[in-house]
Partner chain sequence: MQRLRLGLAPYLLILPSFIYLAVFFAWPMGRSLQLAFVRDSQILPVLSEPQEDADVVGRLPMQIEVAVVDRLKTEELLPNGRTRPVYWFKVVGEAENGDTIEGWVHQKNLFIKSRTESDTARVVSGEGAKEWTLDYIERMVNDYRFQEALKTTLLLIVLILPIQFVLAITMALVLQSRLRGNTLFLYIYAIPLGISDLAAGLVWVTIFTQRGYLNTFLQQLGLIDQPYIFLSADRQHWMIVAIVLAEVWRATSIVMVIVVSGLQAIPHEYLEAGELFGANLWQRLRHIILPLLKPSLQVALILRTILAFQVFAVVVAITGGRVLTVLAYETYRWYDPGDSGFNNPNMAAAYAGFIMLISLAFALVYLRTVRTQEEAARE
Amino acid sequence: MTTRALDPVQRRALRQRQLRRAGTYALATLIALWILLPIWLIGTMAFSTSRDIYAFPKQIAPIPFSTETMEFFLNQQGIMSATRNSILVALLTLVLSTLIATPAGYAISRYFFIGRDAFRLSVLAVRAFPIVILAVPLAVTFIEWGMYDRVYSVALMHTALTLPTTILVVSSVFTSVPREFEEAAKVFGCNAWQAFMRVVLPLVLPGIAASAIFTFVMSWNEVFAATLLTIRNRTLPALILYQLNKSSLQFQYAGGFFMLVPSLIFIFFIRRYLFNMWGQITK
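Chain above, on its own, the form predicted in complex with its partner chain: structure?
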């Protein structure tokens, strides 16, 4: 910046600009703190000794650092198997949801057919619907069919929960690949399947992976349906919820933190695609 004398009007204008910028930064940081601080605090608890957990006033950093609380939680009866169940359910949901949704997303994005709008709108409506509420009738049905309290029945429920979102996301990802790419591939000698595999798939793979991760997170987090559909084969949130009233603070803090960690990691990977997922609702 050139060093020259600025008249007062200029100086004020410049200062106002800088102030506003600084204000925006302050605001941005404040909001970030509002989100991060509670996570930090429960993290602190999760890595404190049991004495510190019941201490008052509370420390704001895990000093001394201790895995005692986490270990206590993980060694509780059923936690490990519930974690395994949760991962299994989430993976099953991810696979089912992606496999079923991808063709539908492709169809919505690429074909014009009678009923396309109706189908898309009903998917939209289903997504807006509180699907977990369907857990009650499904639980009753699963009992009748002998499918109650099974890992895969929770996954079936979760797939119904995630399917509409996945369909819409996948279709928006496909829409972002110009149809001309596919047509060019066909002109240069691919059939429809080859054009899809060689040109479209590599381009949409990241988007579909993001949507799959999101599916995983949704399933990992879901508690209502999982609680209703299981008794012995609880998923992690279901187990924690069930034991909440009879559990210690250690259990709650460590459990809360343990459930929260995957989202920290997964959201990082899919942050670019978040707008793909929700942005297209209005379009």
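Right, the form predicted in complex with its partner chain is done; let's see the coordinates for the form predicted alone.
A single chain, with no partners or molecules, comes next.
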């Protein structure tokens, strides 16, 4: 009697669980479509002919496939030099942020000191300020010091923007490594530096690498500070933004796709390490 009475309850609970799961999948599918459809449209237009770009309705696939639009974009004056500037700025930002964030993240995760929580909060609070608060004073300072319109000046600005996030991510990666690992290494004769280099660093290296690539992508996509700090030596996002209102659809679609490519490539290669960025060490 009791089992029969519970059967409808169990069936109802199972049905509700299935509905919740279906709702979760449906929501995830909608979010994925919301993100992927614009990317697909931009990619389709970037490899279509100029006639197809202005046609309506838009085609859902680049048929016939053509590199005419991309060639038009790449042959525009200043595009290749701006691309080199963007790569150089992103690499400098990656190196500077990683070199500074690694010891800072290790200190935050391993040592207890007065004001530690306040320091972590202040690092995070920097990201709450608008970019203009940092960019405008730095632009004035760079002009006075003769550093305006330089690639390394933009890299310094991007380092200031990305460093708070990098420090917090790297500190969470270090926190995921048990302190007992270092203590065990010291028991077997390692000093503090050897324990760090031989035990901790190999474990956190994938997470630091993922964080560094994330920093590269943030620098590559940043546009406001790069626009404010450069005139002749513009990065690619700054150049595209400057020419956007007076450019053709071919330039806009091809430029949008060209800007997306590095982010998509890097995310594809570091997808297995994304969890490491938040302090989960994977094998």
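So that the term is clear: the rigid core is the largest set of C-alpha atoms that superpose within 1.5 Å between two forms. Everything numeric in this text was worked out from a predicted model, so none of it was measured. Positions refer to the first chain, counted from 1.
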Is_shifted residue 133 between these two forms (CA, 2 Å cut-off, rigid core):
yes
Displacement in Å of the C-alpha of residue 12 between these two forms, rigid core kept as reference
8.2
